[in-house]
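The data below hold one chain only, encoded as structure tokens and taken in the form predicted on its own.
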Amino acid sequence: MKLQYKWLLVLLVISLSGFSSDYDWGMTGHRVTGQIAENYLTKKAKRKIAKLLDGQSLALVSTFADEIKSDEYYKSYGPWHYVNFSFDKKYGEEKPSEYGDLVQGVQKCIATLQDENSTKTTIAFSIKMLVHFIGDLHQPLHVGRGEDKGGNDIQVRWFREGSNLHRVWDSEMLDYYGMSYTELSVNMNTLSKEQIKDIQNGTTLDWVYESQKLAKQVYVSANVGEKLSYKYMYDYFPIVRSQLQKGGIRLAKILNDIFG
């Protein structure tokens, strides 16, 4: 009985881990986005933000929104990490979640930062959350289908280990690549001024639709139970890198418009 009980516990842990995403983009991915954003901030915006964050970098605070998940006080912010709506609809054509979503979360953070009556504490909190949410917005499966929890319910194998499609995109490709967030952030694609300007163009919703378009590709990239390994990395890791870079550049654009 003891042996059976032990295996039941193991299976329960595997099952639960396959249906959850503890870190969106993984800690490394979020820090990459934060670090890249730092590189595109104006001097004025960088000074103001550093003062508001008491010297903490955007890379450091980028994981704050995940770190507070264990605190019941912040439970209401959970739904702000993702947005789900039908792939053949525009955002708002279906009733948005009453609990909030990623789009609403980004909008509320920006509104707080633009409000002259906001305190330093609320501004600092909103910067930390915004850094994370812009990162989430660029992870395609955070704009995926609600019925499979953004790919969390799509079980696959990552090399020899059990996993799910969401986790592969959140962290496992990044972890397998083996670079630190600083190494990744300085080894992104070289972009021209025109390319940077093109990335910065658009609204939050434009970027959501762009991620949702990628989500459609991700959903057909693997079958349930499929073993993903070297070929999958070769085919899809360039998208991961590109999305992290876009997230950082766009985050900087938002912050420069407010503080620069």
Ligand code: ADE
The other form holds:
Amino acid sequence: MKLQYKWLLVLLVISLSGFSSDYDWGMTGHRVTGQIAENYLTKKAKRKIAKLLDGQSLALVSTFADEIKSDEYYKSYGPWHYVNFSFDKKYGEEKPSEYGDLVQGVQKCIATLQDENSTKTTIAFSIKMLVHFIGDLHQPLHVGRGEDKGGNDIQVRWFREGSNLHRVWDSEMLDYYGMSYTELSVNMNTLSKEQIKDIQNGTTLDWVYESQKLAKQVYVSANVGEKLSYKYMYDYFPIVRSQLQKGGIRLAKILNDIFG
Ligand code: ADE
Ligand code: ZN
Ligand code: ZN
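Output the form predicted together with adenine (ADE) next; the form predicted on its own has already been displayed.
Shown next: the complete complex, the earlier chain at its head.
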């Protein structure tokens, strides 16, 4: 086989393996959550976090946990991006994964941030991971069904292209909408003080159950092979926006409780 063909074949295999679609919420979604959180930080928390992250913004570090997926060294963090458990059970009624999951990941990050003995390096690492995982927690299908990998195995069409239900929720809707993360974060719903307090109420698990409830709705929103387009955007993009906003506001609450 000529050398050029060999490389073409390698490229084809890489593209068919879905290599390029492995960014949860897409980069835009995670950056929106990071940017909104930044807007809700207290002055003190903002200053401390900026120092720990050497001036990098929460939006910038929000995609770190996806970027390290291509590094073998960080392989063990793979299962921390999602949690799958039966829709009719509470988390923990079935034995949680021994490899970790989104719930355990969030708890471990928070524990490291609260530990007085943590070093600056491990604190910075845990902030970056937490920003990402609180984003993932608000993508309904990251609290989906294990058997279809949170909708990754449910093939659908997105406009004229082949896609899957998970990818539609991670990135297709956000990409189609076409706003940058900064535009999206300044164009969120206007909320009263009471609404913000309501959103910040509850535990990580309460927020997980809320996402799972939405996941049930998402699973019946499309049939296998269905062509999703304008009507799907109209019906479901408001949920994407609202979940990103909630994620940002809740991330700020966690960080303010620790650093504020
Ligand atoms: N792989 C298995 N389950 C998944 C989920 N819910 N989200 C993303 N990736 C997964
Ligand atoms: Zn995802
Ligand atoms: Zn992720």
